[in-house]
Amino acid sequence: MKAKKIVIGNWKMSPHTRGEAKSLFDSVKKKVTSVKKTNVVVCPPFVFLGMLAGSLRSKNISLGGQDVFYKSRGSHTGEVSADMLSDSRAEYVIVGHSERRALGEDDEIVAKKAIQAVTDGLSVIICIGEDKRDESGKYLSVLSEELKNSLYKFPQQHLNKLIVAYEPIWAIGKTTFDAMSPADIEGTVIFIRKTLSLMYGKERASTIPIIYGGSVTVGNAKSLITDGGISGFLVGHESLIASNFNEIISIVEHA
């Protein structure tokens, strides 16, 4: 049977209110009654997961987290844990998003905080990319370097709950025309399932979904899903418009 592909929805710091969340994602419930060959997560802030929860009736849409702490308990203050997420029905945790990383949330913080959350249950969403690409192909071995330092000590047991992001720094906030061609992202796709292969040997590493996000719009994602080699799309600013998430949805679903 053919492995579904994801669509992830990162709200990141919005919507403002209990009552614009709601309103977004009963719009993406409704969209997703429909959709059966793509799994559809949606990770709002912390403050809204408990009261999504509360209306997560479809078996087609799940609830994630953009963020998680490396320890179960502790005085740690502002720390949201992974038991904590799953209690609230989360069942994803992004982990080492790009905008973490530049806060200073270095490689080793992020295997820690993997390997936290798949131990607690949760499938863990892994975000890579390089932020500026060379002529001579040095983006590679950054790539590389960061995907083995933040998969190190990820439990082998556990590759079923892994799923990595390629997130290129350089392509965030582009608009549709300027953004990673499909081409380059296909070659870059091959190159991370070549170290995931040294890593966990091949037939393991073609389990792992490998999703994009960088300027993920309507207008590319036909694109980017067809000629990608890509399992789906790490959303972030069209996931805040209902509308736009729901027709990128249709297309993955399509595609």
Given for the second form:
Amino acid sequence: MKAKKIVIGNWKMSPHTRGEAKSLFDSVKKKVTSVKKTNVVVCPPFVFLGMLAGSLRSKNISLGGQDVFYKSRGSHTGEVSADMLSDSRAEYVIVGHSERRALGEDDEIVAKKAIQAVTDGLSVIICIGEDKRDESGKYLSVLSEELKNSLYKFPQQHLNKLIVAYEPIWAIGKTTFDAMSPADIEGTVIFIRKTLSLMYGKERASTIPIIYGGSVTVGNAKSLITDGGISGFLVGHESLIASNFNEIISIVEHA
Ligand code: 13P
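Cool, the form predicted alone is there; where's the form predicted in complex with 1,3-dihydroxyacetonephosphate?
Up next: the whole complex, starting with the chain shown before.
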């Protein structure tokens, strides 16, 4: 059976009220009733998870956290554990997003978070991406180092719960025309897959979904999913506009 495609909405620090969060989520829930070939995941701010979980009845949509702490217990003000996420019915968690790395989170912390989350039963979306591209190709070693270090000691028996999200930092939060080109995404995905093959062997590496994030919009989703060699998207600002996010889901579903 062909692996399902994946569309993940990263709501970041939005929307600003419970009411808006609920109506956005309700609209996506309605959409996914007709979706069969795509896993849809919504990652809201922590404070909305419990409320949205209460109305989560569909098998076609899952919740995810935007971050997690690397310890399961203890006095850690402000942190949220993987157990708490699971208890709020989150099945996924984003780890190592560039916006968290910009606040000081390094590969070592990312690796510890990934291990804790996957050990506690969550599927882990590991984010990697270069901040700029250079003609000599140095960004490729930046990417492979980031990937290797972020997956340091990742338990291999849980590789089926790993998703790699490639998000070039320079392409995040912009417009349709600022996303990376499908051809460049395809080339980078091949490189990431090669790095994963060196880490885990070709066969296992071939089963790890690689998705793209960075200004994915209704306007570019079709060409990116058709020609980018990816398994899906990690969508930022367009996931906050229900009709656009739903359209992106349709595009992936029918690609
Ligand atoms: P945008 O889709 O807003 O570029 O954000 C991408 C992203 O960072 C998703 O995690």
